[in-house]
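Only one chain comes next, encoded as structure tokens, the form predicted alone.
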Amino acid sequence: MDAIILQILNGLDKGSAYALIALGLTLIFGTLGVVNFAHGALFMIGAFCAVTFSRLLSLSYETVDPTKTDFLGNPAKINTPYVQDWFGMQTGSVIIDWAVPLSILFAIPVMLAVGVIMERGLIKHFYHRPHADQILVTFGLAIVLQEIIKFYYGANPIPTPAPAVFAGSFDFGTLMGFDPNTIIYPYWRLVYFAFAVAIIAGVFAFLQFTTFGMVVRAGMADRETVGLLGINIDKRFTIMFGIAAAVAGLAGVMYTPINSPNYHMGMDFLVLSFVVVVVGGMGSLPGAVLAGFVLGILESFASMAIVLETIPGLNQIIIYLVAIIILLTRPRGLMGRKGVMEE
């Protein structure tokens, strides 16, 4: 039972990332009808927003401390971060330690701007083009963004630690009556799951309970009728593209302590996220979220030692096997609208 609970926790962790990326993909496909193969690159850019913000907080100036000497006997040189100089040693150290969560404030405007620029500068020219053209141009854009990141940040992963308070692990088993140290799970992974749930709930609440969201949902259902009512639905869809980019970026920001950012991390998640969208149902936001968590849990169980001893490599293909079964039996996906992908 403890092994099952641990795998469920691992699955929720993976599923959180899948669900957040798939949610943004579905927002774009549902509003604009665009198959955006550059969405994984937005996840990567978000992660490197956290890297950039951490480096900015670590900028320092050099001073000489005459009371200390180096190994040669010369006065020791000390690097003092500007943040510590401005806010004091203790407060500055806390700010640097909390760089990843604080980088959310930096990433939101950056990702909104990237999304709007991407949509206005490139995507809008492919609204009425075949999906194959959309895939080719957005995949090409993803490669360009990937190479830009590689040029400026290098090819090696960049460790970006979580705040020290979340560095340990939580004894999850004691809450459920197990012996101490039976189910140990990292604090930050639990934080990531809670963050993902909050973002998903926020997006659904925004679409469901705000006037802007209701207009967007109406536009997703019948774009032409909404336009005939005098509403500039294109402008609202552009904003939704920016929001979808921000969701992917925030998923990348908070994922940095789990998986050190590297230039190809967007591609690693892209294909899996598209499989999640297809399994959930093209254009279905609840379906994308449900499929993300379900496939994350299935992948986690397929990674168990006892399973891999029986079927080696199952964890690498389980998601694709599920996708094949779903497409053969229910082409529109788990929660897709009738008629979608069924012609």
Contents of the next structure:
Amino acid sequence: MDAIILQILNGLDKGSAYALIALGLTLIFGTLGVVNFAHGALFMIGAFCAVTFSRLLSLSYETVDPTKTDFLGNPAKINTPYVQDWFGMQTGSVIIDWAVPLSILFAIPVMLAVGVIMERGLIKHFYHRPHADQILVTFGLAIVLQEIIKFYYGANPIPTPAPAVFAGSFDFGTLMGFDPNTIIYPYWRLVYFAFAVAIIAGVFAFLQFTTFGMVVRAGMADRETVGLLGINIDKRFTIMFGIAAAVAGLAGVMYTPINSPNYHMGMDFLVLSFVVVVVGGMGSLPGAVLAGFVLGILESFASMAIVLETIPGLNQIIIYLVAIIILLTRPRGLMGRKGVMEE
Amino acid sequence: MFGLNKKDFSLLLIVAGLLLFAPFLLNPFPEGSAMAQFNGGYPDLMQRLVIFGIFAVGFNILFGLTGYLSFGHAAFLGVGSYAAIWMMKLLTMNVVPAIIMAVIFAGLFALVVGYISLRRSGIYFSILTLAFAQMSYALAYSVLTPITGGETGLQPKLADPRLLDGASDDGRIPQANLFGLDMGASYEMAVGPWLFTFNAGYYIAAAFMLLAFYIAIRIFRSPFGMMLRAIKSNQQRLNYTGLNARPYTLAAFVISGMYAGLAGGLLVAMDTQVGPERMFWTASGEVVLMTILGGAGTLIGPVLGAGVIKYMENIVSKINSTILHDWFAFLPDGIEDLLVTLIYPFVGKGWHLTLGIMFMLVVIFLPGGLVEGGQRIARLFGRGKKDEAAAETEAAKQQPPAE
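Having gone through the form predicted alone, I am curious about the other one (the form predicted in complex with its partner chain); can you provide its structure?
Shown next: the complete complex, the earlier chain at its head.
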């Protein structure tokens, strides 16, 4: 029992990342009908927003401390971050410590801008081209974005730690009456999961309860009619693209403490999240979220030692295996609607 | 000639000529001159140009002709490579059985993957092939380690049985050969300051390339090729006429898988080692880039694309900032530094950036690839002449109507 609960928990954070990227992909696909292979790159840009922001926060100037000397006898230099000067010693270091959560504030406008520029500059010209062309041009864009990041940040992973408060692990075992230390789970992963749930709920609420969301949903169902009603649907779709980019970006920001960002993390997640989208059913938002979590949890079950002893390597192929089976038995995916992407 | 019309035959002749004289054509600069680093006439690069050309020509039969975008073709290249290396380990270092087995195994694997993947079309097909390729990569990387060597890959070892060869007498691992002709054997010809290298392995690969290209022409011109084009332009209409497209698409898929297997087998013949990274999905992306860049649906396009990309990978990636500074040394210091700063991100380690931008520009502005670009330029200069070459691509690259 405890092993099962542990695996479900383990699957949640990966599932959260899958679900968030797949949600964005589905938003773009559902609204604009564009297959965006650059979505993984948006996830990566989000992660590097966190890197940039934490570097900005720890910008510092050097002063010579006359009271101390280093081992060669020269006067020691100390670095004082500007933030500490402005907000005081104590507050300053807390701000630096909280760089990753704070970069959300920085990432939202950046990602919205990136999304809107991308849509207006490139994607807009591909509405009426075949899906293959959309895949190809966004694939090219993904390579370009990835190389730009590689040029400025290097090829090595950049560790970006979470605030010190979240350093430990939470002991579920004692909470649920098991022995201590049987089910422990790092705090940050809990935060990531809670964050993912909040974002997903936010997107759904936005689409469900606002006028803007209503119009967008109407536009997803029948774009032409909504346009004929005198609504500028293109503008709203552009904003939705920005929101989808922001969702992917935020998923990337919060993922940095779990896995240090590197320039190819986008491509790594992209393939998997496409599989997630297809399993969930193209164009279905609940399907994407459901499939994201289900596949994340399945993956973590497949990595259990007892499973790997029976079927070695299952953890690496389980997602693809499930995708192939689902696509062949339920061509529309788990929650796909009729008539979406069917030639 | 050979069942080709005059135009196709001259195309074949041009390709044959290019292949034959590649050591000259790719080595235009004298040895030791400042431009010598742009020489691509060394065996390793020429072999790669030709082998990936074969890969791209095969991919084009599926994508350019039939309209199915596979994102998992590197899997067949990998399967072919593994089959070839096992033939070398078990039977003989002669490349002939290795290449034959590579083609057969890749074809069989393509049959299985194609049979399943071709139940769906469009983006679903792309994702399915991607899933299969990633799965084969993961399997080769971990589970199938006894067969694939896992992370380290495979190469011939002294302890291998090699039934036909017998034990090597001098205790060295024998080199891949063709009935005794060493694949690495080269003849170097010095003409004045130039140095041309003729490599046995390259010419064997080039012979296969010529054969592959000839078969591709025949497929393009056959009724079967016509059927594939019909599938690309409107599959629904084809279904309404009572025709089942599946056997045709499957045949195209298997053929292109066999081309990939041939390329994989040749890669092993040239450089006797295999690793699982050959099957990673970005490797599949590379062949897509090649085909699109050169011109999907045209005969010569994929070869051209493969050439451009492999040339860039090997030559442009070697340009570092010192070389750039050398080039612009005649300029005033400020301008020199500025130019180097501007160009540096696009060369050397950043050559992928150039590739990505070039690829995007081609997809956006030049859907017919470099071949179409060339035709546009040709039309610009020779307006009076009726452009016959254009007709070929026009017919081949009819896009399905947008939804």
